[in-house]
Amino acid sequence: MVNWDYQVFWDEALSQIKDELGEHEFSMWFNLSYASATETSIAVQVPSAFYRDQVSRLYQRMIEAKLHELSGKTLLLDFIVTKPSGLASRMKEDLESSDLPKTSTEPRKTAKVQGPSMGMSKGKHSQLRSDYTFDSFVIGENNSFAANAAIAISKNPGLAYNPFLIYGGVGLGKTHLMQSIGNRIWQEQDKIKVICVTAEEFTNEFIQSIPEKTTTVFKNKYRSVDVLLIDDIHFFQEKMGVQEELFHTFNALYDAGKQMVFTCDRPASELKKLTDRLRSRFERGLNVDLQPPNYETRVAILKKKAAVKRVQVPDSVIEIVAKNISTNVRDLEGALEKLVAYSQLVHKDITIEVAQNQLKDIFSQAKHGNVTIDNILRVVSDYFKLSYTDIKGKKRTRNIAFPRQIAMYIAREITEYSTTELGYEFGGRDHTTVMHGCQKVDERMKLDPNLDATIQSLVRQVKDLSSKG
């Protein structure tokens, strides 16, 4: 019988993780104990279920593509749980009672690895990016409810939560998150027929499919997968052909009890130049939105993102990253992606210096963008059907001082004038009054859940004015 020992590549790859994960991470998840081998599996010994179902969901793959790299093998991972210790157990506790938002501990099924990037068991879907995936995605406060959701979807599609629609701004996570649900259910589920396009790729197949006469091969292909995944599907306004197929394709797949998941850049409701009877399909099921990451989760994506890329980015950078771009996940990830390069390229490493030079121009425009008082009061002063100059003036009155208060305190939100200068642009007023007004807004926003609503629609509307001009 042959003996199978990868002790030294189990030892490297886990010199090599710790390195990139650094210390107090690795020492967290990382108890881990080789026990043996077989010619395509390690035996690894772990404190706890709990524990072993944390390292599957979070690390297994990286260890798995890491042994690909060393070994040149394929080598899958198996865990054995060995009684609790006294740490272990309260670290379970610990974890289990924590605030942190919560996430799916199902241990992954053992996924064959092709290489050191992939790591999954079916190959690749044409239509899904494969770095599109639950593990790749940061769950912070502004998309744990999506993320979580999502999760749940990837379990038992068609079953709960359909159709799921994810709306948000741009680079935010949406195409990610939909994706995610995708690569779960084709990798773990067999015999399952997924398919993921945009709108605009829908709209051109169902237009070509006319003067071809295959009308009738895509409405097959359409109504007989079992996961449809639309991105954008705010494409399909006055796009009245192309609703009605769509409208039909819903009530085929719906009925039969299939997923269908979309993304848009605003609410179903918000869609107006859709027929009403599409609009409340889309509303039918679960809507959940993204909205911009906090910078506790903006920091955590920079380090996953550099862990990734295996570069060395000091916490310093990753903080001053983080602190000037608020903007989306897109952004940090440009920004990122510009320092690697120069890094790489004149050989330097990357330092706070380097940060705030290279990224100067992006700090400017994350910072400030297009966004002006001026468009904020326009957009404030039509939805409120009130002149300009009313909001910007010095009436009190009940009709006037709560618009000119949300207006306020939109300013504030999405841009970064201080207090001071808000109240020089709204007519020169004292700071504490526009601290006062934004108070106000927070307090009713707390009584009356549909006014968060309506400043969300209003801020969207701001930035869509914004990017215009």
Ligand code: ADP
Contents of the next structure:
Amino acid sequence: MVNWDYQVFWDEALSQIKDELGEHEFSMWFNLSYASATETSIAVQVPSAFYRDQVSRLYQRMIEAKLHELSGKTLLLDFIVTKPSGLASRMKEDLESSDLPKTSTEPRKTAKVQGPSMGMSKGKHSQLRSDYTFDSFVIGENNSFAANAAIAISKNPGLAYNPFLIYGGVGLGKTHLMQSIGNRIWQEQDKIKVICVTAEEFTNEFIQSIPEKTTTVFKNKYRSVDVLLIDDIHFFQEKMGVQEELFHTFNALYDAGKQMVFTCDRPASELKKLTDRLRSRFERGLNVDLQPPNYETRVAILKKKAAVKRVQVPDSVIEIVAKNISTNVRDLEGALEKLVAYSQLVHKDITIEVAQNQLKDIFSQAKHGNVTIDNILRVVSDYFKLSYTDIKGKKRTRNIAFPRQIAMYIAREITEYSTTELGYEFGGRDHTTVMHGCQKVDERMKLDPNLDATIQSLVRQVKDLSSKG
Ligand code: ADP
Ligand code: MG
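Please could you give me the other form, the form predicted together with the named molecule, since above is the form predicted on its own?
Whole complex next, starting from this chain.
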């Protein structure tokens, strides 16, 4: 086998990239070494899966383009992780922070005097919630990447990862984590200017500054901060004026090595209504998502919240709440608050029975994901131009029976009701009627290729309707 050697191209590509990116950014991420090559690819060693993911996201295309430019060949990169990359060891490395890129050891240009450590706090920051701290944030496998990066950033704002973008669905801890960074830096460093706003507040303040002729004040304020935290940046979509302003603010802060942290409800690449240049700024640093917590983490979170509230909640109650609510942390917290409020009101301990009774609706809603039989019947009867009473009623004429069977089929597909429960919901029918109905639909789908598409479209409509509450 021919041994292809592209080392010279590799070395030259890296040297040019270093000039383009600058020493700081380069040394942070280009912990890569040339390992071997085939005719069309170069294998490159990276120290961990974490590096691989970030480097490939940020620089793979750039490196490949450079190699193409220099060699005239299409050479694709293959990353080889030199350390074990199993999830467990990756998590462990992360927890120990050994996996994080080394930050510069140079003294910072603006020396920050270490402030009093936690405990001797310097008072509350007006834009930060004092309960959103690392101490109250439970780290689980769903968020350890994000949490450890956040801690690293707090130690070296502007140097570790910049910008830092935390994204994910509602109630998963984005705001909490971002504000923890702000609180930690604010408490530990003297004379540091931290601003924390929502994208909406930033936008309103900017818009207001125009007629008031205070845009210079606005610009100066945001371009002179040491740490800028902006929550929910998806709000900037379609707002061109403020995007332009943020773009310039971003550049000024980035060039000055000031830390920026953003949160978003989706990955930056899906912010379709943002200008490309602003989106690429958000993508530049470290982008990490938060996932819903697993069962163990949910238990740990509930225990922590109960301790903070100083209420006694038996483990058995914590466990059933954690088992039944898996959507997000906000819902978990809401359930706990409901129990605490109830027990204080009636002066009763929080027992399993109390929990089951008080949280009945929340548990069943979580189980059925907000989709109700009612919504299914509405969508299906609408589609077949039947009345709601007809479809729910007893009539067995064919033009009604089949749509009803479709509704049953959809209910069985997208809810967790048992066939017995469904029979009850569909006008007090037997569970065998439901099974028979679903079977009929299955058979018809095999014969009629359009039926599947129709059902999929109905499912989408049901979900839409249900998500609107
Ligand atoms: P998001 O901004 O992602 O919608 P939040 O940060 O507002 O979510 O979190 C919702 C609630 O859940 C907050 O009260 C927050 O304190 C709590 N929370 C989220 N994640 C955690 C966690 N890992 N540990 C403790 N509390 C958490
Ligand atoms: Mg939030």
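All values derive from a computational prediction rather than experimental measurement. Residue numbers count along the first chain shown, from 1. Rigid core: the largest C-alpha set superposing within 1.5 Å between the two forms.
**Student:** After the core is overlaid between these two forms, has the C-alpha of K385 moved by 2 angstroms or more?
**Tutor:** Superposed on the core, K385 moves its C-alpha 2 Å or more between these two forms.
**Student:** For Q189, decide whether the Cα shift between these two forms is 2 Å or greater, given a superposition on the rigid core.
**Tutor:** No; Q189 is a residue whose C-alpha shifts by less than 2 Å between these two forms when the cores are overlaid.
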